[in-house]
Amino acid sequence: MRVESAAEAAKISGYREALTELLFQLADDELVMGHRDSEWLGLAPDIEEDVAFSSIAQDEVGHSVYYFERLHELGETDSDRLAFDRGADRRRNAVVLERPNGDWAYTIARHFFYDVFDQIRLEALSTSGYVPLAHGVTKIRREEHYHLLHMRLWFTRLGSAGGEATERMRRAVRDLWTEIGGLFSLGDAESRLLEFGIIPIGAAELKRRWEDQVRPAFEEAKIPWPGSPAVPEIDGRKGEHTSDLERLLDSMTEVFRLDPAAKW
């Protein structure tokens, strides 16, 4: 089904509802983890890194404004007041995504597993049958790229190097296994997703082409292959979340709250 605009797709039953949950998914894992991204900023381990993270913080948060946009589009509120004013109860990132940065092994790992994961996301958008999302997911798709050429640099890098490095790394691995697979949920909307052709693939396939893409970096870092991720019991796309989303909100929504209606 190609959908050309908000416009048509409100007047499709149960299309708007379906698109929204996707894109709340889309916008959410790309403003959480941005903000992760920026709490890097001056303690990176060289200054290339905190100029590098930098860089992609503003572009996984810009990344979630053109998704807000399109959700303005549907009939939600504006960008601010979807970023700064939803409780987590409202927020559709996966779990992995809100928690704590730990230690630089932690951060690169996550890094690159959301980041294969999404190019993999983003691929299959670029042949959404909502064409609004399928266009503006092909920029998106250029800039992504680098990020995950960077991710995967540093994840193979600091698996192979022996010692400390390997050591925090396979640590690192270990904590995320738990909870990666929450990445390939769909939420309660996959099947309308499927149905309405907004996205083509569902959560299996998602699962299966992100382990064909890892497994490779995996055997060059020289990191045993723990085994396919399993579903987390804690679902961030159906509003289950944990309370470190709870004290990421509080942090950055701290300015927003002194005065939501001021205008900047």
Second form
Amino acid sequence: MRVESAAEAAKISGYREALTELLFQLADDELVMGHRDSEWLGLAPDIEEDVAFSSIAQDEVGHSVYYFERLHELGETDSDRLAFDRGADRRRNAVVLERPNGDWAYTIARHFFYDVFDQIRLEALSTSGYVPLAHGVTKIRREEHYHLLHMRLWFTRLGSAGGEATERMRRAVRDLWTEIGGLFSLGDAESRLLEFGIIPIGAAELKRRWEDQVRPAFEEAKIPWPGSPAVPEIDGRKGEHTSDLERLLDSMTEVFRLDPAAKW
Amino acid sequence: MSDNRDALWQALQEVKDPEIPTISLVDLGMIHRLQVEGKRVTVEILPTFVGCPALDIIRRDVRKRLLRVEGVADVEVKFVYHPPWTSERITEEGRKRLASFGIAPPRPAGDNPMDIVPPCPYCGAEGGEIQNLFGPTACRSIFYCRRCRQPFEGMKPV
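Switch from the form predicted on its own to the form predicted together with the partner chain and give that structure.
Let's see the whole complex now, leading with the same chain.
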């Protein structure tokens, strides 16, 4: 089903609701990831990474704004309010992304796993029947390409470096593995998203493609493959989150809450 | 009112990228469409990067400049993503102007995604290296020229 605009989406029973769920997943993944990236500013291990993480953070937050604007067209409030004035129970990011940055190895491994997933999701959505989404992701994909190159290089270098780097990278992978499976969930809307042709593939296929792409990097990094990731107990796509997200939101929205009506 | 289209394009040539003041939005290939209906002008602009923080400034500059063109009473700036802006849209003139500002124009996207190092904008030498895929703005990377022995900036191929 090809749907050209928000106005058209509103005319099809159930379409707008399913689309809204997916857009929140996309926007919230990017916003939370972008915020975590920004936390490295001034603290990254070298000046080049400070530059890289500020650029990547800017891209991710910019992408979240693109999705928030599509939500606004569909009748939600404006992007600032969607970003800063929405409780944790209304957030749809994967739980693994709300976890604190940990050490550099955890940061790199999580970002690499997320970037591979995001590329696969974007590739799938480039044929979405919802045309405004297909157009945006085609552009976003070209930018995300550079994030993935960067993270893959770090992942394989640290993993194969030996000594403390390898030890920390293996630990990061172990820690991430219990929750990384949450990325693939499409929440309660999955069957309707597929039915309407908003996304052409479901959670199982997203995960299969992800494993196909991540496994060669494990070999290169000389990190043993931990097996297919399990489905975690709490699902961020259903609004289930941890106190880590509460703390992240407290910090991210601190300035906004001083005076929500202010024009910055 | 179609006779002021030339004047409008010329005016747009004067609106520069806020982050690279030698190159116009036209030469960056950012202007997708210009529509004139009576005294009302609509400009569709393709952002170079989705999260480009200069978009509000670009909107303001375009409005301000076009409102000075005779016969224009209202200007609407729309940011659109279809077709996507790609670095191939930069004109020949734009490539020259980038280089004159010390930013190497992008190498055409090749088969090898890592082969993005452009010739040095100062000495023209090939075979430089990537210092950082990310640079001072989202659309630039930092390279190193082995002949000049200095870093230089380049536009990312996207």
